Amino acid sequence: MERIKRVAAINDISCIGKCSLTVALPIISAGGIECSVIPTAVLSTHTGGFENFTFKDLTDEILPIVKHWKSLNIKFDSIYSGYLGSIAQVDIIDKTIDELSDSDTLVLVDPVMADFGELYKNFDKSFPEKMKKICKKADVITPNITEACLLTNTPYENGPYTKEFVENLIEKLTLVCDKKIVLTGVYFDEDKLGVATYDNETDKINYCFTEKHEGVYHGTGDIFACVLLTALLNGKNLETAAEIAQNITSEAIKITKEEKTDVRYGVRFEAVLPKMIELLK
């Protein structure tokens, strides 16, 4: 009997608000992949739109978990790194990747640290340089435009963007990760939003766009990265995996808009899991 593929997902747990590990577990599992987790922190809610949330840092627990897994000789087909709460955690995840991966392990790093031209409040200006360290070990990175600018020391620009700006940014990103790049938040007009992908195996840049939804929707970056990873582990190439991830994320936002629910609680990704499973076949 063939062993089920296994992912080590490294991210925080927000007990309310669909993002991070509460998104990774159901999406990756629905795609037929076993999802093991390394929680970096536990929060009562995510930080977007909620006040007075609790926060428990779990930095000291990461390497003991890794050590125990190593003692059990557990193989991981992929390592997925998302939000890291401190520079100390970046160094620890760098070591975790070395400890848990081998030549066949797909490493996906989502360098979550910024948006809309600004670093998140809990990060200082030294954080992007540290994040480069684990991006260099990744097989796939999924930065948004702001994160890509910070990783490449490129002045941030507001969209809509030009192809020249996007493709110059991707060229610079190949010095940070020389394998596969998925640049999110790309748009050339106000009607369509999507991603640009670069695959070192083809040396080509491809684009995928869906309807552009106005507003801020928390957790969509996590949804995108998890669907992308799940599609890759199901044998899809980078371009196809990005198309699936972009379409599923966009559809989840659309349903959330139609239902007029409180967006602080995240988007209705649960409703589009059947479609994701169908697209993975």
Ligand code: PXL
Given for the second form:
Amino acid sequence: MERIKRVAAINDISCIGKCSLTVALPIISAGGIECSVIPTAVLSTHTGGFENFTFKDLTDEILPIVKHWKSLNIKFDSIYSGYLGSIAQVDIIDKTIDELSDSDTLVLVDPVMADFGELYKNFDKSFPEKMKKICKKADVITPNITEACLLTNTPYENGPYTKEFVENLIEKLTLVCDKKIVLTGVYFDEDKLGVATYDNETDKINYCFTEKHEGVYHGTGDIFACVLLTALLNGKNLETAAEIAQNITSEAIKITKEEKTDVRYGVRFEAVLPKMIELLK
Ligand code: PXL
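What would the structure be for the form predicted in complex with the named molecule, given that what you showed me was the form predicted on its own?
Shown next: the complete complex, the earlier chain at its head.
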């Protein structure tokens, strides 16, 4: 029996409002990968739309966890980082990547900071410059358009976008991460939304689109990143992994939209896990 692959998922626990670790654990596990976790903070809800959420910063816990894991000699096939609880965590995650990875560890950095032209609550303007430090170490980064603009000092624009805008952004992102780039939230018209991928090995930009759903759906960036990572760890190439992640995320949004539930609580990714497992075969 082959050893099961293992990811170290570095992300917050938002106790309500499906995102970060509450989507990473089920998605990565359903994809047949063991998901170990380093919680960056514990919040009563995510910060996007609920008032009076609690926030417990876990910055001081991260390196002791890493030190203990090091002493256990655990192999990590991947390190995945998402929402960080403090700016100081960037240097700590940089160190964590060095400590826990070896030559074949896939490092995916989702530079979670912002969307729709705005930084999330709790992040200040100095965050994007700092975030570049761990993007440099990544094999794959998955910014949305806002995060890509912040990482490249590009003025944010509302969509629909031109191919020129998107491909310029990707070119600038290759200076932030010189390996694989998956830019999310790309749309050229109001009907279709998707991702642009850039792979340094082929030097090619590829696009994948699905139906565009109106509205703001929380946690979908995290779902996308986790499905993408799971597909990559199951041996899919970047284009195929992005296509699976785009399809699964879009399908989960579609079901949520039909159910007309309060979108702050997250999307119905549970309903599409069987399809994800099928697509990973
Ligand atoms: O889904 C991104 C995310 C993750 N974690 C927390 C958030 C957000 C987005 O708002 O608030 C705590």
